[in-house]
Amino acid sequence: MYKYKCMNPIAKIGLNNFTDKYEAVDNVDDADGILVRSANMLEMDFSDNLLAIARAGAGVNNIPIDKCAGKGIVVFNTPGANANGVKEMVLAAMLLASRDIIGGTEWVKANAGDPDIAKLTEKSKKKFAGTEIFGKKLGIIGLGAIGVRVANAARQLGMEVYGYDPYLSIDAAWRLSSDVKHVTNVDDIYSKCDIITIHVPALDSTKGMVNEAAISKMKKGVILINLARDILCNEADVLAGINSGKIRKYVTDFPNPTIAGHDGCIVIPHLGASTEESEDNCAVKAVLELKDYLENGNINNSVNLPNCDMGVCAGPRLAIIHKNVANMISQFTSFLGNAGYNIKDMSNKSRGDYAYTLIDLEDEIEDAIVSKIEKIDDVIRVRIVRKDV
């Protein structure tokens, strides 16, 4: 029987995808599996038991996964799953910054006691005139599974797109218009587009990217999304080119004080992937990862630790996170040969400081083996995957 533990609310959906084999507990330190949304996990203390981690979601920094990590707990995401909503978000973006729609609005509401609101409406509107995005050049920052889709939409839409990405990889290229002019220096981004939107994983060096230097390339009136992370950008200086004109509009999914009420931003109240669907497709991609873990042993969508995938659990597995050094395949093969066991297939994945082994054997392993091969230096789990647990 295997435990969960989900630290928000995951919808049903995917809770759903959970067998008579799962049970859902309270105390966190019962847990083979944590399911989680936004809840705070930096300073949590895990015990023993933890296997893995699932983020129902993109963003990982609520966990603390480097030391996840040391502690042979896989942490999953989800990438992709919320890429539509925030899609979509990013268009809302677009049309909100470029046609003073908010402004307007707020100016109907403000004068809806006047009889006489129709006349002045047509005396008034000029104040809230905008520009259309048809045929504006659009730059996105970051080519992974939101920007894809901004792309192809803008250009769905009529806008000449230009992406950038030093990472991309062949699969978000192949799904790629090939009408996205693909550069390889952000500065063309900068310099050429009048609308920019960021869509790159909060790294040290990405994080304050947007700041007094990019912005000093920009043109003249250019709107900037933001429906990343807050981080991504210096606000200080987003102030600053509003203040002078060089920012036209600054549309940010996180409010905070700096900018919250600042005139020349359009703050929402972090609701790009706030949708129903969202929510879903997260839930059931969270879930499925998690159970393909904890019962075949395979990585897929880790943000700490190597993807790795050997198929359905059919016998005996060895499942083995260690140390990215020399010489841990001999170890684990001549350990298992002078002990007897035939190995029926392998594979071995690194990432970083980090790899992970899988092992199928023929015949059933006993524990007091995996005891032994725990002690070798720079393993740092092993567990035996069975097929009927």
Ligand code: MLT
Given for the second form:
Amino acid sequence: MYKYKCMNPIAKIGLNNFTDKYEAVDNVDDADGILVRSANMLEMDFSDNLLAIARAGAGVNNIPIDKCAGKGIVVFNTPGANANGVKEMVLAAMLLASRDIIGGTEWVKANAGDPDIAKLTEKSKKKFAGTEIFGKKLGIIGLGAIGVRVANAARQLGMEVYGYDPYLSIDAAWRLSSDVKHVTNVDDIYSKCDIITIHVPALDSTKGMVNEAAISKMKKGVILINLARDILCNEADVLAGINSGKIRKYVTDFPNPTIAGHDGCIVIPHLGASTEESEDNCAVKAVLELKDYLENGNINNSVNLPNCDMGVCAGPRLAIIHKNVANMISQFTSFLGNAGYNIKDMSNKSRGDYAYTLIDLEDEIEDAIVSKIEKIDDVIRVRIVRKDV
Ligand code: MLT
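Alright, leaving the form predicted alone aside, put up the form predicted together with the named molecule.
The next block holds the full complex; its first chain is the one shown before.
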């Protein structure tokens, strides 16, 4: 029986994928797997039972992924599962920033009791006039699942689209409209574009990337959209840009004391992926990733360990998380050979400081083998995955 804990409500359609081999638990320390959305896990201590955490969403800045890797806890996310929801929010953000729809509807609310509101409207509406997005230059920083969808949709809306992504995947390149202009220097996005939208993960290397220096290269009256994570922008510099007239509007999905309520900011309460469809897609993907790891030892869409997939587990399978150093595989194979175990199939993958080895064996293996392999230097965690749990 596998045990899982939901740290946040997770859509039922995802949880329905758990079979009778699974039990929901209240105490997180009992869980083999955790499902999480936005709960802050950064200061949590993890029990030795915990094998994996699956985040129903793309960003993982609420999970200590390095600490987890060091403990042999695999962290998954669900890239692409909510990308359409966020793409649609970017389209809304562009329109809300270009036309003063919010100011206009607030004006109507404030004047709702006026019997002459219809006449008054025609006199007052000019202060809410805006610009169109057709023909404008859109710069997209980060062409992952969301950035590519935004690029293609913006082309459909008649925008001139510029994309920057030094880590563009082959898959993303295949999906990207050939009309999107590929930019190799982010400064070209800053200097050319009327609207700029950011779609990169929050990492030490991307934190504060939109700062005074970047803003100084932008066109006067630029619209800046940040539905990725607030820390990507130095928001004090963004406010200075708004006050000087350089930035026309800053649209963000992350309210905080710096920008909430500030003139020139449209602050949305983290609704980018809050759609029925996105929540369902993320829940299904997170649960399936977690199940595949618990039942088969397969890793797909991990953010802290290498992806490694040997398909459905048909017999005893050793799953070994270890440091990415020389001579590990030969130690595993000679240990197993000396102990009389015949290897049927194996796979080894590495990512940064960590590596993962899956070994399918011909015959049943004794549980005591786990602690013996764990004694090999630089081995972090060993698990025997069996067909029937
Ligand atoms: C994400 O990280 O996928 C988005 O911020 C949406 C969310 O988690 O609600």
